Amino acid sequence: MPAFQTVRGMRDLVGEEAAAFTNIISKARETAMLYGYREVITPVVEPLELLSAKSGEEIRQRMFIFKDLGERQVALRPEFTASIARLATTALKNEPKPLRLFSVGSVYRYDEPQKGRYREFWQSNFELLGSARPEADAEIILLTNRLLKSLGLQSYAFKIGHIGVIRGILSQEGVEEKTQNAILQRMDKKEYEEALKLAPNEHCRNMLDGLLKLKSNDCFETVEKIKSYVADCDKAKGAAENLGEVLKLVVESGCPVQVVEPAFARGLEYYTGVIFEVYIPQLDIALGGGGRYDRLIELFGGEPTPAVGCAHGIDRVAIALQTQKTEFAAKIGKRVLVLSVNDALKVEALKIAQMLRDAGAAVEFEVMGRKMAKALEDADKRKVDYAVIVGERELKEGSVMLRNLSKREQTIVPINTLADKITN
């Protein structure tokens, strides 16, 4: 009898390979705690209703599909997302937002199997729900960026976009929703003449085609071109605006983005925002992305949900580690929250938060722009350890309020020594 084989596009994981993954997923997990995430953990098996409602088309026709044996279509999950935003309609709709959720573990699509991309893989997923503001899409790509640097990885660089952009365009000039979708499709997959062909009229057709050559090297110049260039559709341009305040957001805390792609378009249907991708120069496949999906919790009979999150690609990071010969090692701490007392200083507490995860400590950032004292109620019943309040008169002197939440006892401290405070 000879011997079995793996079943094509799927592998066994021995040795390195699967202590590769297990360090990897480790480091999410770690990630995870650092940013405030709890851990989900879903079925691999879904109704087929709820993986294809919008997947897209593309995914759609790649998804493990079969019936059980009650007659029922079901299929194996090909992403995170759909599982989540049911989770989110059911076990958990009267959680407290934003819920941040993570969860790890295999996906399937049936693609060609080949460097990078096999018929089964692992992600590390990571969803925040409930906050529409740019601090929570800057949070995803912060996190993904906080993630990739500790494992070590040299070189990476971030492409953002903004789907509304281009969806802007084609609602104004009356594109129905589908062929917006195959138009995004194949943009996707960088076949642009098949998707100009797709466009109603020559103005239509004429714009897209802008679009794609408004690329420059400085990102923000960028987003001011797109802004000029559609400056005449009034969603397109509100898109450019909010990418243009998530990238501030994201740049200014020390974040590589090398690219904003102003035709930048992903897979799944449902993303409604900023989108993103990671790469390294050494290999052209994406190591993780992700990007905001407001109306699909709704979609699975949720309340209006504003939602973001993202995804890594564990087996191409681990290419990636193994291409750059990286090693890497962990450590965790205290629970802290920060906040600033107004939107003019988010940037300065994003550099504060930063820094203290480097220095170990488990940070969550307020991204729901709540009241100060909301917040801080809310992170005393999560038995959250320190408060690092950024204020405009602190700040001037170098320092930070810092309220220990379990003693009830503030005091000034300066930045530079904060962290030393929290985690000693």
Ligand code: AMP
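Positions refer to the first chain, counted from 1. Under this definition, the rigid core comprises the largest set of C-alpha atoms superposing within 1.5 Å between the forms. Just so we're clear, the structure is a prediction, and the values are computed from it rather than from any experiment. Compared with the form predicted together with adenosine monophosphate (AMP):
N145 shows a C-alpha shift below 2 Å between these two forms [criterion: core-superposed Cα displacement of 2 Å]. After superposition on the rigid core, the Cα atom of A20 is displaced by less than 2 Å between these two forms. A movement of the C-alpha atom of P47 falling short of 2 angstroms is seen between these two forms when the two forms are aligned on their rigid core.
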Given for the second form:
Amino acid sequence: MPAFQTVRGMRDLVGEEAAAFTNIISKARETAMLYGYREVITPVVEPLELLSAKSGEEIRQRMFIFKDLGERQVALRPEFTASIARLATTALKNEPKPLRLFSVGSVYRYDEPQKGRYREFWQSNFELLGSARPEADAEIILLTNRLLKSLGLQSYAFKIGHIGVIRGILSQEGVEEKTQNAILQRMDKKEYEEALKLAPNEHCRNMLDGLLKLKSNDCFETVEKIKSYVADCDKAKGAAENLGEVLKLVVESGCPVQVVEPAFARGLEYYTGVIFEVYIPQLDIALGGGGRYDRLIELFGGEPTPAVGCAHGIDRVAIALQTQKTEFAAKIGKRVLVLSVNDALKVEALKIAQMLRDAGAAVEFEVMGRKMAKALEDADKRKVDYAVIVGERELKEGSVMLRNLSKREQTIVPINTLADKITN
Ligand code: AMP
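Take the protein just shown as the form predicted alone and give its structure as the form predicted together with adenosine monophosphate (AMP).
And the full complex, kicking off with our chain again.
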């Protein structure tokens, strides 16, 4: 039989790679706790109808869809927001607002695999439901900033925009929603020429083209330029003002927003307000992103509920940390091998192993039945700190042999002081 491989676009994460993931996930969970977000765990498989309701053509076409044995059309979740919106309109319907929810887990998209782009990847996801105010948008951006900072990421930049600017212009030009979505999708992929071609008339095309050129190095200046550019279009002007308010809160609280993108769009269709992404200079891919989606909950049959959220790509954050050589000290206790000199002492050895684990040491028990010298040599190779050798003579005196593997020193240590000796 041939050796099995992972399915294309899916990865095994082993040892340090897995530890890097776990570290990011635990920091995301800590961020959730510090900002008052409650964790929710939702299914990986959801009804196709729910997932395709408002995610956008781009993601709809890339879902892993199948019929289960009960003939239900289902799909692997390509993101968390639809599941959260479902929860908000069912089990959490009567919860007081604001509702702050956190999830973390794997999501699935049939993307073309390349560095930082996989078909199974992990996201940490934060949703804040019930507030339409700029401080809610700012909170989502600021918690993303805190997460990246707490991971030790050195330089990263936020790109921010407002979907209402383009939508406002397009609505004023009478462009129907389907065409608006198609234009935004192209803008998201930076296919600006293609996007402009979809504009229904010359005036609309010129408006969009002009908007694209408003970018300047100063983000507040860009907002001012957008405001005056769309002065005749109430919706777009309101959007630009809202963008300015959120930007002020974010920047003045010390978050590094480098770019305001006048014609910013994101792949998901449900956005209605401020949208953002975060990058590092070394990589041309977003580490995370999100935005405001005020109509999704209502679309799912709930009360009209303004909402804002974001998702961080854990795989990409791991690459970013590696690219910037950000080390993290995995919190593992001292590594210990426990072994007994003969079979009769195995139970005593197991008890000692358990006692050391209770004290926080990472204890491996010798399970290969190897000769002492071989087991010690292997432990030394694998950078285990100590070996605890349980022998008849020492045990009679309530002691064991403790061997410091790197120093190649050994001493007889009373069992009741062993844990202290190893962990301090
Ligand atoms: P989105 O759900 O599209 O807003 O994406 C949020 C984040 O998920 C992005 O900023 C990326 O960090 C990450 N992401 C999206 N697609 C992929 C993918 N195919 N592989 C790895 N990470 C991804």
